[in-house]
Structures are given as structure tokens and as C-alpha cells.
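Just the one chain here, laid out as C-alpha cells, in the form predicted alone.
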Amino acid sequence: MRALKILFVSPEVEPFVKVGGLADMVGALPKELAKLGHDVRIVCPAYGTVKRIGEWHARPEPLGVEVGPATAWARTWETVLPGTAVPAYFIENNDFFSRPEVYTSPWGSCEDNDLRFAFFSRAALTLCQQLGWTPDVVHGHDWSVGLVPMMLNTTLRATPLGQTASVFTIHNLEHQGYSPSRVVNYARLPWSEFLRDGLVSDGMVNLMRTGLYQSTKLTTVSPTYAGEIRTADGGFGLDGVLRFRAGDLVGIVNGIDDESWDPARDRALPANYSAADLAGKAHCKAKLQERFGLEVNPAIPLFGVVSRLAAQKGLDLLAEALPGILDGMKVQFVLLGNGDSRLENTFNWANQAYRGSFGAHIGFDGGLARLIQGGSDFFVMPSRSEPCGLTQMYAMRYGTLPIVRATGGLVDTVENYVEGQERGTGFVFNDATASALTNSIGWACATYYDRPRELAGLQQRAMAVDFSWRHSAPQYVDLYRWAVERRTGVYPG
């Protein structure tokens, strides 16, 4: 079959600037299709913050963006991903980007989110046309690129960029992107593609909606996750649309980079370690424990969070639970995240009150996340919704037990343990409930005192399950041929 041009146009793309896993998506599933023998680009704005990894080029002709009343002005600049022969392009606009927040707050001083990333979007589009490159696919995420398809579908129709296929991917459809009805006419789209589909709504347009409307195929990242959002309890307002667009909706598992994201050889690490030798994830739990001033003690299990700190999360079920799980169990715990302050006072009172046994970071560092990941014995995500979720592939990955709620994501990757037989890979739990939550967390003390050989049993297939996008990325590539065929009515074969 011939190879695909696929052109992903993201507001974040990992190691460049991220905000959540969306980025760890956009900057590895391209690289897996470039190994395929696809032409695969990214294009990103080029924030304020913008990490400049590699070398950088500007290129020479200024792009011109037709937005609003008069055409506007965008610089490119031109990289690779790292490793890799990928093109990435970064959109610069001072007026739009300059700042060094990727979302700006509705409620902030600088309301224009609409208008940033209506901009960003047809920049995307308009460098395809001055590159005289015309993808066979374009492939958005999520609510800042949802202005994308109706572009394709609409002012593009009748260019080269019209025969275009797009697919939307829904990464959390929690965040919908209201936005004011002014940026119809900023993006120059026709007000009749917006109210035949009723997108305007009191005078304010959803960007997901539009997206999940007008592209060509739509994915989500994970299988129980589409299922999910069709209902009234998870779609958030949007079930109906997702209903009448199920045919097109598909759910294909997150991969992860299993090169960053391997504990032989992550330099982040105080000892590497494999599933052969687990010699060296004993050095690292000693130097977490040491880290977050615990008693350095192998034979205590050591449970590790990773997380922003939000109801999402369930990280207030742990707030809940923890003074009776530390008073009522001999076990250790470490916290990394930020995010709501409540929370952020809880943990940092129970990093005072339990002293020696629970310690807590408030912020974020990367390589702190991944000395957790190597160091504790559990890792605990109690999350109320969770699209697909990776922190529990990297855990499974470094020979840590996930303690995950059954929910989206987290039930497609973690198998729950059965006491007594060869299964499992971790411990799941059904209730969002704070009781719930120390009972898991009490099944996985018990099973690591009790019974050391199901626990290695359970260590040993945690560790070998492939959570590489080696598998994913395939499904990815059925899914663009059929959405090409959708739009030409020629399968590429």
C-alpha cells in the first residue's frame, strides 16, 4: 500500500512544550508512522516557553494568514523531533503567542483563546499550501483545533487541501472550548455550516462540538472511553452529538515511547533495572524513601502518586482516606503534583502530621516523577475519569503495581489481580469512594506481606506487557485510509 502524507496540527507536542499527555501523544505516535514509511509533520505554535531543542531554522518567506478583517502575519520555524527525520513547524505570532501560557483562562485577562487558535488553524492549513504539500490526512486534537475540518469542509473545498480527510482526536472532553460567535467571522467560516448544526449557542460556539461535527472520523484514546462519553453521565453535554457520530468513532488504546520510558536505561534513575535483574529498583526505593525522608526500609511497601491534585483524579478520595490508611497499615507514601490549593494544604499537612511516613512534593519535576515511578512499589491513580492515562504504562513499564479505579483508560490496560492465579498486572477498584480506595490500597499491603510470590508474579507481567505505540500506530493508519476513502471515495491502497 502507498505511503500516507499525514499533517497533525496540536496545540502541544512533546519535548517541546507540553501541558498534559496530549503532548506525549503528538510527539511519539509520528514517529512510529515515519518508521511505517509515512510522510508525517506537526505543526505547533510557537509559544513563548517554547522549548528550542535542536537546531532551528526560520524560514524565508512570512506567512500570510487570511483571518479577520485584513490578512495577518506569522513567522515558521522549522525542526525536527528529536531522533528522528519528522518535520515539525512552529507557528510565531507575537500577538498571539508570544505569552508563555498555551491556554489562556476564559475568565483572565486575556480572553482571546478563540482567537489564538482560530488563527493557529488556518496558519496550519495556509503553510500546507505555501509548502505546496498537500496531506492526505490532517489529523487535530482536541477543542484548540476544532475550527480545523470546517475549514477542509468549507472556504478549502475547492482547493487542493479540499480533498483532504481529517480525524479529531478527543483526548479529554471535559474542555470544550466555548468561545465568543466573533470568531466565526474571524476565521471567515460561514455562519450557515454553524447554524445548521446549531454550534451557536447563546451567542458562544463550542470548538469541540464543531470538531466532533464536521470531521471526517473521530477517535478517542481509549476503547472504554468511547464508551463512555456516548452517555449522559460522561459525554458532558455532548453524548448526543457522540451518538449520532458513533459509526465514525473509534477508541485506540495511548502508546508510550518505550525508548524514553525504559528503567535499563533511563539516565533519570539512580540504578537501571530489568525484569531479569530487579537489583537496581531496590537502589532506587531506597533513594525515594531517602528523598522524601522516610524510613529507609525495603520491607515496608513504598505507594507513589504522580498527579495533579483535582477531583478528576480522585486525589480527593486519597486526601480522605490517607489519615486512616497511614494510622491503620504499615505502609509509606510519596506524593508529586500540583493543582487545586485545598488539596495542595492537605497533602502538606499530612507531609508534617506523618513525618517519616508520607512525603509530599508540591510542583512538578520530571525526573523526581520518574525516581517514583522506579522507587515505589504501588502507584496509586484513584481517578474518577481518566480518557486513557499513562503514568500507570510507565509504572506497569518499571516493575510498579498500578492501584487504578475502573474507569476509561485505566480498564484497558490494567488487568486486576485474581489471588490464588497466574493474572493480573496490577489491583482495580469499581467505587469512587475514599472506603474503596483504602480497601484496594489494603489488598495490595496484604498481598505484598502475604503472598511475595503472586506480588512477583504480578511485577513480572506488569513488566512485559508491550504498551508501545508500535501497536497502536497501525490501528492509526487503518483508521486514515479509511477516512481518505470517506472523503475521495478511493481507498489508498
Given for the second form:
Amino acid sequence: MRALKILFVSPEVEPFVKVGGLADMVGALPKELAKLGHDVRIVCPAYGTVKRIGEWHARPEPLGVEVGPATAWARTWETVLPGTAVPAYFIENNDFFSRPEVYTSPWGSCEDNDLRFAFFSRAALTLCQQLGWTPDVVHGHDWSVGLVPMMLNTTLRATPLGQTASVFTIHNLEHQGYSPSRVVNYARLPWSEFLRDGLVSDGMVNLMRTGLYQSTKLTTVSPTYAGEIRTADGGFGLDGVLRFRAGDLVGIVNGIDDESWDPARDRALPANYSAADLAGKAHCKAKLQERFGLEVNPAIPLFGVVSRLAAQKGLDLLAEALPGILDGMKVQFVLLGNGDSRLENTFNWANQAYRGSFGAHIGFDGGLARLIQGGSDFFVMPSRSEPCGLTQMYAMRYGTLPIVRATGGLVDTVENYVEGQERGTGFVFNDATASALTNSIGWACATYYDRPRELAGLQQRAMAVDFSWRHSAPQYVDLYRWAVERRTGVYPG
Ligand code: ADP
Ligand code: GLC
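Structure of the form predicted in complex with ligand GLC (previous: the form predicted alone):
Below is the entire complex, every chain and molecule, led by the chain shown above.
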């Protein structure tokens, strides 16, 4: 079958710029697609804080981007995804991307995101024209690039890019990019398209909704989430359009980059280990206890959290449950996260109040995230909603048993423990309540103390699951081919 040309258009890509798991996905799936022989490339904004890893070359010609009243200009930097030949392009523009923040202004507002990402979307497609490289598929990620499919369908329809199919992935339906309608003129898109599908209301445009209507095919990051978002409860107001497009929506569970996330090779760990020899994991646990000022004691079960502190992640339930858990059980907790200031304050306070059994680090720290994955016995993820979730998969690969709520991708990736039956890879609970979380943690704790052989079995099964992209990348390739057929009328066999 013929190789495809695929352009990833994304606001984040690991290891250059990361806010959450979207970056991990965009940094990992292209590697696997390239291994399958496809010509895959990535384009992302060059934020002020982008890490210039590897060799970066500025492209000789400036990029003239047709937005707003007059052409705007960008510089394009070219590099590769580390360890691969996958080209990664970064769009530099001082007005929009010199600031360090990815999704906000320096004072925390989102007021010019519509212009920033309309500019970026148009720039990504203009870059293809400048390169003389016409992708078969443009694969966009979340609301920030929601205008890309419409650009292909309208202003670029009569150009070679008019034959390019679009695939739009929903990483998180909660964030929709609600933008002032000035963005329509700024992006030089036809008003008729927005009015027809009700994409403008009360003077605002919903960028996510626009992508959902205009994209050739839609994906989201787990099969269970693909079902949830078509219901009124899980659709965040967009369930109608998702039911309308249900035939074009596929849930494909994310993989993980199992070369980067490998306890046998991870250089951020103080000792490496594998399922066959877990001695290094005990060393990681001791280092983690030491780092957070906890009693260094291998016998006490250690629960870890690495998370954005957002309502979605359900960590308010942990905050509520914590006093009872720490009073009633002989356990330790470590937490790494940042985001919501109320939760940050709560966990900072707990850091003082439960010194010795609870430790929090408020901030973003990739190395510490890996130490927590390696050094903990259990990984806690009480998400209210979780499109896929990567951290539970990292945990399992690191022999750390996930304790998760049954929602979205957590349902698709964690199998609940069944006592005495050698089944399960973690602990799953249903209700988004502090008491359900406490019970699940209690169950894990009892398993740790009373059934060490069963615990070891759980750990071996968790470590043996293959979460790599090898399973999911071919599903994307199938989808790309269907998208191309839909767009051009010819199946790219
Ligand atoms: P989400 O994208 O909703 O935040 P995921 O589980 O898909 O959730 O991915 C989160 C990613 O971000 C993981 O790679 C995780 O290790 C990382 N991460 C989250 N919070 C932090 C933090 N405070 N410091 C370092 N890494 C973090
Ligand atoms: C989003 C979701 C998370 C998912 C990630 C990568 O940030 O919240 O569940 O794993 O995207 O697709």
C-alpha cells in the first residue's frame, strides 16, 4: 500500500513543549507512523519557552501568512523529533508566541487565543505550500486548530491542499476555544459557513465545534470516551454534533512511547529495573521517600499522584479523603501537580499538616514525575472525566498499580483486581466520591499488607501489558486512508 503524507498540526509536542498528555501523544504517534513507512511531519508554535532540543535551522524564506487586514509574517524553525527523521517545524511570531505561556497571556487571560491560533493554523497550511509538500491528511489536535479543516474546505479548496483530508482528534472536550467572532474575518473565512451550522452564537465562535463539523474524520483518544461524549452528560454541550457525526467518529486508545517510558532505561530514575528484577524499584522508593521527607521504610505502602490540578482530575476528592486515610491507615502519599490555585493551596497546607506521611510538590517537573512513577507502589487517579489518560499506563509499565475511577480511557486501560483469581492490573472504583476513593485505597492497602503474593501477581500482569503505539498506530493509518477516500473519491491503496 502506498505511504501517506501526514501533517500533525498541534499546539504541543513532547519533548519541545508540553502542558499535558496531548504533547506526549503528538510526540509519540508520529514515530510509530514513520516506522510504518509514512512521511509524517509536525508543526507547532515556537513559544518563548519551547525547548530547542537538537539542531534547529531557520528556514531561509519568511512565511507570509494571510490573516487579518494585511499579510503577517513568521519565521519557521526546522528540526527533527529526537531519535528520528520526523521533521518538526516551529512557527515563530513575536506578537503571538514570544511569551512563555502556551494557552494564556502573561496575565493569565485567554483574550488573544483566537488570533494566535488562527494565525498558527493558517501558517501551518501556508508552510505546506511553501515547502511544495501537499499532505494527504492534516491531523489536528484539539480546539486550538479547530479552524484548520474549514480552511481546507473553503479558502484552500481550489488549491492542491483542497484535496487534503482532515482528521481532528478530541483530546479533551472540556476545552472548546470559545472565541470572539472577530476571528472569522481575521482568519479570512467565509461567514456563510459559520452561520449555516450555528457556529456563531452571542457573538462568539466555538473553535472545537467548528473542527467537529468541518473535519473529514474525527477521533478521540479512547473507545469509552467516544461513547461518553455522545451523551448529554459527557458531551459538554457538543453531544448533538457528535451524534450527528457519529459515523465518522472513532475512539482509538492512546499508546505510550515505551522507549522513553521504560523503567529499564529511564535515566531520571536513581536505579533501573524490570519485571524480572525489581530490586531497582525498591531503591527508587527509598529515594522518593527521602526526597519528600517521609520515613524511609520499604514496608509502608506509598501512593503517588502526578497530575494537572484541574477539576477533571477529581483531586478535590483526594483532598477531602486525605485526613481520614492518613488517620486510619499506615500509608504514605506523594503528589506532584500544578494548576488550580485552591487545590495547590490545599495540598501545600497538607504538606505541613501531615509532614512525614504526605508530601506535595507544586510545580511541573518531568524528572520528578518519573521518580514518582518508579518509586510509588500505587498511582492514584480519581478522575471525574478522563478522555484517555497516559499516567496510569506509565504507572503500570513502572510496576506501580493504578487506583482509578471507571471513566473514559481508564475503563479501557485498567482491568480491575479480582481477589483470588489472578486477574486485574489495578483497582477500579465507580463513584466520584471521597468515600469510594477511600474504600479503593483501603482495598489496595489491605492487598499490600495481607496478600503480598496477589500484589506481586497484579504487578507482573500490569508490567506485561503492551501499551505501545504498535496497536493503535495502524488504526490511525486505516482512518487516514478512509479520510483520503472520502476527500478524493479514491482509496489510497
Ligand atoms: P492530561 O493530558 O489530561 O493532563 P495525561 O495522563 O494524558 O493527562 O497526561 C499527563 C502528562 O503530563 C503525563 O506525561 C504526566 O506525566 C505529565 N504531567 C502532569 N502533571 C505534571 C507535573 N506537574 N509535572 C510533570 N509532568 C506532569
Ligand atoms: C487530554 C486528556 C487525557 C489524554 C490526553 C492525551 O489532555 O485529558 O486524558 O490522555 O489528552 O490524549
